[in-house]
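In the form predicted on its own, a lone chain appears below as structure tokens.
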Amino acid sequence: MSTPSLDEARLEQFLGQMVGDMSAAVGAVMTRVGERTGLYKAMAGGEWLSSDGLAERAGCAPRYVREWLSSQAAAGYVDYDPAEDRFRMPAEHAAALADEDGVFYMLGAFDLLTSLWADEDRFVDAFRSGDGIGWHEHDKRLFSGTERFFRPGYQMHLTAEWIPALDGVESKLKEGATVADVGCGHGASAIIMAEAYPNSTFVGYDYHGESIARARQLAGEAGVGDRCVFEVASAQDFAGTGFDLICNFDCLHDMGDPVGAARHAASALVPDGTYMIVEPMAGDSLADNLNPVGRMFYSASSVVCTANALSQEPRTALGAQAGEPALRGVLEEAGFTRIRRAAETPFNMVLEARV
């Protein structure tokens, strides 16, 4: 067998890319450690600290903290002053790493990543067999990580931009409307809406019982449990009707029967009610999505979104990068005739549909 000639410059460039990927992968473990030990929060004030000083503040072992800080400085997560041998976290980085209630917090995604590593053997088996993997079959950190990853974006955009972009919906919510959040997971989106629109009532549906239990707990803690309730039901068979607004947040593409889900939503709306579909941002073709965000979404979709869809009949696997034309096709087949893109962010597109 002949050996093909190699472009050494291209090979060197690719090996460098792989080293960067390996660095990011092992660095993700350090990010988890930084969150779980409180090291990031201990640096959130922005002052310069020695490694021993940070260790004392966070209640951690100094030698471990020294090595961890070195990794964080190499990653650019913290600043390093070689003259004084000390470290600090810029305020901009603290917003993403230390402010758990802030709209820029990113560390929830690392729960999700941890769950994917834990389920690696299951993914290999599924790739070989073609079998699906139901959402409920994953490592439990997928559920908490998904809620923690998406919640800051919903806090930033949902009531400030997305709902106002829908035709006439915000005024209904202010006056008093009935809303269904279908595929609600831990209920972050429903709770955010309930807090913003106290005259309206909200029902969250999800087939995953553990997520519904957690959503009820979080609604109670937020003080909205009297008008934000959660029920175990699938998108194709939830029992409620007469909704002014039905929402799917980052979940329609996960379903094995998205047309059935959209058709059931259409039947549960009041006349001229609104169906809001929030989906991952994607271009219309694979070539449009060959970028870091596309890489992230295609990767997660391979083992979470597509896998769940393949576990449910009729196994229609849209994937997380379905794009607007494919989503429009689902909505049209379900009977919606007025469809438009109402809003978008770098991570999401928001479609508004009416029958």
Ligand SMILES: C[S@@+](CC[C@H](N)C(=O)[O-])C[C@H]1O[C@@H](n2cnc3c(N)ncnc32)[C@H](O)[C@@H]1O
Contents of the next structure:
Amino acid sequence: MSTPSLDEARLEQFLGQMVGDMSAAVGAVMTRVGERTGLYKAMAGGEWLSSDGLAERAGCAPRYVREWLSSQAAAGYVDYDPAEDRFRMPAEHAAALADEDGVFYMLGAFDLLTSLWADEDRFVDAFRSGDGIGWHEHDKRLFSGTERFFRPGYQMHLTAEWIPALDGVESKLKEGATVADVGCGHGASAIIMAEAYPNSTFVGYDYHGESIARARQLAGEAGVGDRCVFEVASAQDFAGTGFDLICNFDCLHDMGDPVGAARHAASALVPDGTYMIVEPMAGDSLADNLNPVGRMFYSASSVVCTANALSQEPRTALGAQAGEPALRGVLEEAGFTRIRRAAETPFNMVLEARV
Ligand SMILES: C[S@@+](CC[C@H](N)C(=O)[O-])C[C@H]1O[C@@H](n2cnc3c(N)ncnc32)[C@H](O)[C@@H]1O
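Previous: the form predicted on its own; requested now: the form predicted in complex with this ligand:
Entire complex below, previous chain first.
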């Protein structure tokens, strides 16, 4: 085998990129440790702390905390004062790392990442065999991580921007409407809507029984369990009808029969009812998605979304970066005629469709 001549500058640049990737990957383990030990929360007040002071406050072993804090300073997650040998977390970082109920909290994503590492062997097998991997077959942290990662975005945008962007829907929800949240997972979106619109009733459907059990528990804890119920059912054949609004939050592209799901939604809507499809933000083509968000979505899609779609007939796998033209194609094939992009954020696009 002949050795190709290497462009040294290009090689160096790429090796530098790989070092950055390795650093981020091992740093993600430290982020999980910081969350689970309470170290981030113990720093949330923003004051300067010695590593021993932080260890005492968080109830952790000082030598471990010293090393962990050094990694956090190298990551730029915390500030370091070399003169006094002390550390502090800026308020902006605390919003992402320590405020678990806040809209900027990011650590749910790391819960999800943990599940991907745990299932690595299974992914390798699937790449070889071509078999699908159902949502229910993953390490459980995929389910909790998805809920915890997506919920802050729904809290920030769903009732403040997305519902008001739909034609005539907000007033119906305020008066009293019937809503289905299909592919609801742990039900975060249904519960947020139930809290915001007390005259309306909500049904969440998901084929994954464990997720539905958790959704019921969370609705009860939120005090909306009487108006926000959850059923185990697939998007292609759930039993309810007469819905004013049917929603899919980040799940239509996960389904092996997205046209069947959209067609069933069309049949379960009242005349002139609204179908709201929230999907990951994507450009119209692969070339438009070659950026860090695209990398994240394509990677998770390879082993979660595409894998789930391949586990369901007829194995149509849109992928998490399907883009608006492909999604429109699905909706049109299912019989929807009035389709528009109603809203968008850096992570999501919101499509509105009517028959
Ligand atoms: C990425 S998760 C999104 C969950 C939830 N909508 C959210 O935003 O947090 C995708 C969900 O789609 C569900 N799902 C996949 N295929 C389905 C199908 N054919 N029918 C119903 N639910 C399905 C999975 O069980 C999973 O809960």
